[in-house]
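Starting off, we have a lone chain in the form predicted on its own, written out as structure tokens.
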Amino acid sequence: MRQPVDLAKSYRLLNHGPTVLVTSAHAGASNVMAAAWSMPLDFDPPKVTVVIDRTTYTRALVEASGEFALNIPSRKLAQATVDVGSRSGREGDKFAQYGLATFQGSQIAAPLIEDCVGWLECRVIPERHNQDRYDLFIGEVVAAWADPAIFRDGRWVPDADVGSIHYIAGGAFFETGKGFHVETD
């Protein structure tokens, strides 16, 4: 299940830093690849970056389209978010290889993969300098989505029985862990 996310509170998808999986699209190809480095940049509008290496299939695609998608996988999506990151598109669709759902987003082309617990559709802001010399691009949020049982009211639920998946290296993860609350004025 998933609902649509206000986009001045988007940023809260990504500032834990999970791991995400990116999407692209472009002229009939599409791809996914896994990503380390991600984070929000900015609120107004609100900006993400992303890390994508130029010798990936993804990166061709995003360069072609000017979009991509950053989806939150869970525990449940660990094995395939390995496997996506281990592969290149130009051998074949990994979506069908590894069994990855997919739904179509409501503002870019890239397809959103099912059973991951947020989603952010973003338009890339050409910084040719970042692209070429760091790998970094920058998007603006033009949709955001999240499942309701871990991610509402603009926040992370904290004893939701999923969470967010972070990778340490070595196929070796973290898991969100349980949560708590301190007075806030």
The other form holds:
Protein chains: 2
Amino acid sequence: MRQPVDLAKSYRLLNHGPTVLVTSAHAGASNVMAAAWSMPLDFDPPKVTVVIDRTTYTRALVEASGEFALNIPSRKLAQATVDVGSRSGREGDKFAQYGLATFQGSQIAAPLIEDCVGWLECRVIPERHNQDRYDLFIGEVVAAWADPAIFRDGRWVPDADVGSIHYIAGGAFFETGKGFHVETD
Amino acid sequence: MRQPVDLAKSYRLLNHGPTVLVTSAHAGASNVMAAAWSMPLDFDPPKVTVVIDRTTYTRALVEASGEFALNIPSRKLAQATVDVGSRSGREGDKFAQYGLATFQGSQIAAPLIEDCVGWLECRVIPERHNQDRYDLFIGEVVAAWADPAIFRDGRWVPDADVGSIHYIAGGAFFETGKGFHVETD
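Can I get the form predicted together with a further copy of the same chain as well, since the one above is the form predicted on its own?
Below is the whole assembly, all chains and molecules, this chain first.
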């Protein structure tokens, strides 16, 4: 299930630091990689950063297409997240290899991955120096989606099993834990 | 308690996406702000990114000193994290106002905050375009520390109550949840 997310609230899908799957497509080819290194960069228009190593196939597809999607996997996809992070799409179709079903987004060609809890469709804001020197990409979020059982009306559903995942290293993750509130002014 | 963290493993303090407290100091003044928008950028030498809005007092101190620290607060500091994020250091000393004890780092002048679980001392890698256009700062991690009850030998301690926190919005956080592993090649 998925519903559109108001772009002004889309940063909240990434604000708590989940690990993401980066999808990309160009000229009939598509790919998926894992990334722990992404974050929101701005609210309006919403922007994100993500590190895409220069050796990856994803890098070639993102630079050629000027687009990428950040898919926020559920724990159900934790094994696939590590698997797609340890093989190159140059060696074969990782969607087929790891049984990742996809659907079409609304603004970009990169496929979006089923069983995720949220999705951010992004267009690259070209910043050649950052890309070349730091493998750092900036994207403007042009569409966002979420599973309404988990995130709706611009908020994570209280007490939902959020199920996003936070990669450490060596196959180890933290689950997203319980929500709590503190006082605000 | 704190012990040094091998710089090569310091990215693991941030890899799972915790919210951080950014500390800074210049010419006898110091400050602290909250930031959900930070991430690792590189392994060796370790680098991080963090968004520091141009309207903040922290921004002035970081640009003047070329240094900042990322402090990873425990849940004990969740209220203080929201509090320091909602007031400017131009209005008064937030360390005193919110009872934040500090200690001296080894490489930079910015104070480090007690009761955090990890600390990254950083020197700004000047990137004027990123700073001016995106409020985006890149820092090289020049020293790192962690509470050995929670992170030691380059790893989060299994089944420790990690206690880092992940900000959403409006005073709401997720706790860091349980650790789990999947298979690696």
